[in-house]
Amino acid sequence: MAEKFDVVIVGGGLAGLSAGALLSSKGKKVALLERGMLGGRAVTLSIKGFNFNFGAHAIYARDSSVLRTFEDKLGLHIDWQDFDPDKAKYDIGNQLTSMPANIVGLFRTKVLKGFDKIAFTFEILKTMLKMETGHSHMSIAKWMENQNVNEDVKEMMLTLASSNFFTKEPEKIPSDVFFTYYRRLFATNKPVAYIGGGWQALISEFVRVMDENHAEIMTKTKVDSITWENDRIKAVHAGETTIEGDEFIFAIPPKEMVKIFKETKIDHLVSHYAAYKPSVVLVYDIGLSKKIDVPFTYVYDKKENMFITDISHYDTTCVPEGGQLLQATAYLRQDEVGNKEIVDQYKEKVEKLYDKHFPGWRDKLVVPRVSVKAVVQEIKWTMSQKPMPVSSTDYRNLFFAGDWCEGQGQLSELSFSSAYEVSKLIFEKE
């Protein structure tokens, strides 16, 4: 007879792990099933003494992040390494200038001048005071057109959106999503933070909590079908293994759910979201034998829509003694993904950006790592793509969590916030 659990979680990424840790800590009997490595897209890989992080390593607006809520409720040990906005620069061609990531940077930047800077500050102020919230049916580009926002201010708003939403098409972002995000970002004292030890340190903490609360973690376990009866899921099946449960959380992307839910009541729903396009970037990391000293830790090339972060400045555990780990990210349009000629052009542009800002890096190179189509968010929020709901109206005990779901913030924050919301819905059933 199959063992029965209070909650069965399919998927061991950030969403599945955080939900599993919270639910098990409150007495739920939890089983978590993962087909591969724990962490999903958020994993850390060690090569020649350098720890490379897959997935967007940064946590945005961390003092209001749902991860902080998990930290407090679960007693997680997180080594927060806060980003220094004073060392964040925009490359505007012939010079570097301060990045307007906060109010101080806004007044220092040379990207905007005179009246334009005042106009942009006014837009930010309206956002912070909730005087402007945007509309779900209106893109930020359309909103700016309706408001007669001048070209320089418009360009600044879209540049900020590009760098924080990891997209080359920021004009397609729904205006309500845009303003909600920036209200949090400009109101926070900690706009960006990294985790010492990378994603693996956080994954290990979630696993520790689950182990302490006797949750069962099954890796190399790929769910391929479900059993349902009327309006409830009864069990999931992984090969010849059957796992029964009272509540089920699917924390795997819709593209992976399609086969599992084929010919069920929600076949159409899953297929709909599986057809959506992700946010995809090219990531080009380099591990150097010796640190190259520069007066910044982040530089964004405004013209090319790409940036470099000195990861090792914030996480000294990711490099051998005296080494340096730099990460360059270039935004791709969907039609550029898979085009080898275009991708090679991006790689050349990244190398030129390294040449410009970290001269001599080629002589110190120990190991490069290039991901030509790294998914940073499974569903790119645009006017034509809306996030997936966290619960099912067809199956009362079925929930969804991940960065493709409705929630707070962007990137990993969507995973944490959707997992937290799903956990609350399950607790409310008691």
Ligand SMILES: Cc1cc2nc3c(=O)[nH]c(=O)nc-3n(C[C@H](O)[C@H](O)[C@H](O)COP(=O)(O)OP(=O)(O)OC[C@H]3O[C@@H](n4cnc5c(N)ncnc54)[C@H](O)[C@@H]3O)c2cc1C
Given for the second form:
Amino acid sequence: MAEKFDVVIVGGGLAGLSAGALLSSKGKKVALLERGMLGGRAVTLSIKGFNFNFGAHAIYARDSSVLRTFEDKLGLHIDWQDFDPDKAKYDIGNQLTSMPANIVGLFRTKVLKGFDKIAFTFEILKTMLKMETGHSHMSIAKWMENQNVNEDVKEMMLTLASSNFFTKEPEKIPSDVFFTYYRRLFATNKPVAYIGGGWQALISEFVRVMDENHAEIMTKTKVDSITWENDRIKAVHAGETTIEGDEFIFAIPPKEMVKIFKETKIDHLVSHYAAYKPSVVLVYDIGLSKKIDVPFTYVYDKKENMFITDISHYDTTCVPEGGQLLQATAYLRQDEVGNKEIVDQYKEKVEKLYDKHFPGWRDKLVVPRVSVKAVVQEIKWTMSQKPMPVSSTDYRNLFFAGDWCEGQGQLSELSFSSAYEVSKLIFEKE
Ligand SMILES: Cc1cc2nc3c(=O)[nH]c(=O)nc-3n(C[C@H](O)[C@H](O)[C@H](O)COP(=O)(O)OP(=O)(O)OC[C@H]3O[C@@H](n4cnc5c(N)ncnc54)[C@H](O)[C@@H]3O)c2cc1C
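For the form predicted together with the ligand instead of the form predicted alone, what are the coordinates?
Following is the full complex, with the preceding chain placed first.
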């Protein structure tokens, strides 16, 4: 007979692991099944003494983030490394200027001139005071047009949105999503923080909690089908292995769910979300033998929509002694993804950006690492693409979590907040 669990979680990325840690810590008998290694897209790769994170593992507004709630509830040890807004710059062509990551940065920046700064601050204050909430049926571009927002202020709002939402098409963001996001970000004292030890440190912490609470973690176990009866899922199958449970959380992207839920009652629902487009970026990391000293740790090229972060400034554990790890990220438009010629042009542009801001990097290069099609968010929120609900009305014991789901914030915050929400729904069933 197959072993039976209180909760079966499919997928061992940040969403699956955080839900697994919380549920097991509160006494649930949990099984987590992962087709590969734990971590999903939040992976850390070690090459020649450099630890490359897939992504900068930046956590936005950490003081009000759901990860912070997990940290408190689970006693996670997280080595927060706060971003230094004074070292964040915008490259505006002929000079570098402060990036308005907070109100101080806003007043220092040269991107906006006198009156525009006041106009921009007013827009931000309006959102903070909840006077402006936006509308789910109106894009931010349309909202600004309706409000006759001045051209420079408009450009500033879209540039900020581009860097925070990891998108080259910020004008498509629904206005309510835009205002909710900035209300939170401009109200925080910790706009951006990194995690010492990278994603791997966080993953190890979730695994520690699950181990301490006797959760079963099965890696290299790919779920390929399910058994259901009436309005309940009974079991998941991975080859010859069958795992039965009371509640099921699918923390795998909709396009992976399509095969598993074929010919079930939610075939149409899953296919609908699987057809949506993700946010895709090109990531070009370089591991250097010796640190290049510059007065900034983050530089955003406004014209090209790409940025460089000095990861090793915040996470000293990711480099061999004296070394430096820089990460460049370029946003891709949907029609550019997979186009080799365009991707090669991006690589060249990134190299030129390194030349401009980190001269001499080519001589110090130990390892380059390029990902040409990194999915930063599985469903990009636009006017025509909305996130997936976290529960199913067709199967009462089926839940979804991941950065394709409804939740708070963007990127990994969506994985954590949807995982937290489904855990809560499961506890409420008791
Ligand atoms: C380049 C890059 C930069 C990023 N930068 C940041 C950042 O700075 N800040 C931030 O907050 N976020 C960032 N992100 C986003 C963050 O990495 C993701 O939001 C988060 O890792 C998603 O986690 P998840 O658990 O929701 O999904 P996933 O990581 O996709 O997890 C899904 C898991 O399910 C497994 N799986 C799939 N099918 C099956 C199956 N049939 N059976 C069993 N298992 C299965 C997969 O192997 C995977 O492990 C970045 C991402 C990238 C790629």
